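Starting off, we have a lone chain in the form predicted alone, written out as structure tokens.
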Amino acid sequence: MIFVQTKKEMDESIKLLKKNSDKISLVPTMGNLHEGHLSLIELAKKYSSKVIVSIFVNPLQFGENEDFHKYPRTLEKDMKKLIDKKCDLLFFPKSEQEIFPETHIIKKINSGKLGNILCGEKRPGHFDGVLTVVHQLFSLIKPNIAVFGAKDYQQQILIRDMSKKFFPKIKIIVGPIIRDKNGLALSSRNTYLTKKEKEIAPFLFKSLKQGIKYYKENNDVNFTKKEVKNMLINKGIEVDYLEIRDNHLNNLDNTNKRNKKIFLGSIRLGNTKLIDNIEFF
């Protein structure tokens, strides 16, 4: 695996690949590596020659009082998975400045209307850097597939939207979310769980799945929403939202209703910030 930590060695390694005309798919992550950004590797395999990873931890996408200085950040760890995977390169920046080379002047890509609700509307400015990020990346490494999980339901909409705008021949892959035995959506936050929480956690999935039942049962979302809530309540646990969309995250009427759909869900144990979505027609 080649490892590169400056933007001047990775514009080379993108000459090298280019010339042996393979294709290259990136799978951007901000490390801590768990199954599910494996799986995106796997999944990248399928549809490219060579498959580069970047970990990165964007600052611009933390709010203040967010946990950017405490996020897990386990190189060596993630150098071993990635080998074992036979990831075709890392790259790992050694500064913002390989990223955000003039970071007092760098323009922000908006993430709009969509970026503002949801988990936008609990983390303001949080898709901004996420979409200024990838943007960043895509720009850099140029990339034939860009390979992103469906957990972060809402972020993998709107990068494919910046992608379309900024990066048309770009192609966005999304995988599927890769769980515990317990249905627990796999994260790096979820080490910021205690034993107890970790206990009760799985139980966003199995309400979502509930709320599913009822939804199909009577066709009301502020009812199905009220009901999934007071599971969550009853459990200790803080809804940030609850939110039944079509899977545009458009708000459910005559004209969608028969489409495909998405329960999606954010909670809060102690400290840590959950999500989990599950689609369904």
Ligand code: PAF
Given for the second form:
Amino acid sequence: MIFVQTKKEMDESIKLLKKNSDKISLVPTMGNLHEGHLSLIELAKKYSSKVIVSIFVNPLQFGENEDFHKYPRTLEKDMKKLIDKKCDLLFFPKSEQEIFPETHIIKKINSGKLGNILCGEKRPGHFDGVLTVVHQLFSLIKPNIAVFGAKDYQQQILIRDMSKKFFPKIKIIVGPIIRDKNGLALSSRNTYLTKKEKEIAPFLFKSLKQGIKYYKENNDVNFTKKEVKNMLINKGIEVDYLEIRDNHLNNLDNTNKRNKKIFLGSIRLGNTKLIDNIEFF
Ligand code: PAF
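Moving on from the form predicted alone, please list the structure of the form predicted together with the named molecule.
Now the complete complex, all chains and molecules, led by this one.
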């Protein structure tokens, strides 16, 4: 695996990789890699001959009181996993400047209305930060394909929209949520959970599943949200939001009953925010 830490090295390696392969995929991550990330690398391999993974804990997507400083940084372990997965290149910028060289020439992306609902309402500026870093990575690496996880549903929709506008040639692929045996969606932030919190965290997935049953029986979004919220609160879980939306996160209207829908939830366990979602018809 090639290990690259500067923009200059990245430019050179990209030229080389592109010369020797037809398609290159990028899997952007913030590290602390788990089976969810590794499944995205597997998926990337199906679509391309070379896979690049980036690990960069992006300061722009963390709010002032969020976990930027304590976000798990596990480079050595991550590198072992990437070598095992036969990743071709790891981009691990040695400093922020390698990604955001001169602030005045960076294209700051505004995530608009869609970036300010759901997770964006709770984390102002978060999606602007995500889109800005992904825009920078796309500009630098110019992959043919980029792969993201379905757990961050709102993020992947926003990235698709941004990419369509600025990088129409990049194909965006979304890999399914990978779960523990108990249903908990894998996330780098699960490492923050205490033993007790780990026991109740899978209840988010269980409640969303139950909610879909209620919704199919009653066709009533508000009733479903209320029932599921009560289930979670009874387990001592603080609910940020629960929403049933169409697959582009618009409110449902009665004309699209047969279309794909999504039930999304965000909860807090102690200081840890967990999100999950289930798509259904
Ligand atoms: O999903 C993530 O890990 C991050 O939001 C991303 C896409 C790597 C941007 O920093």
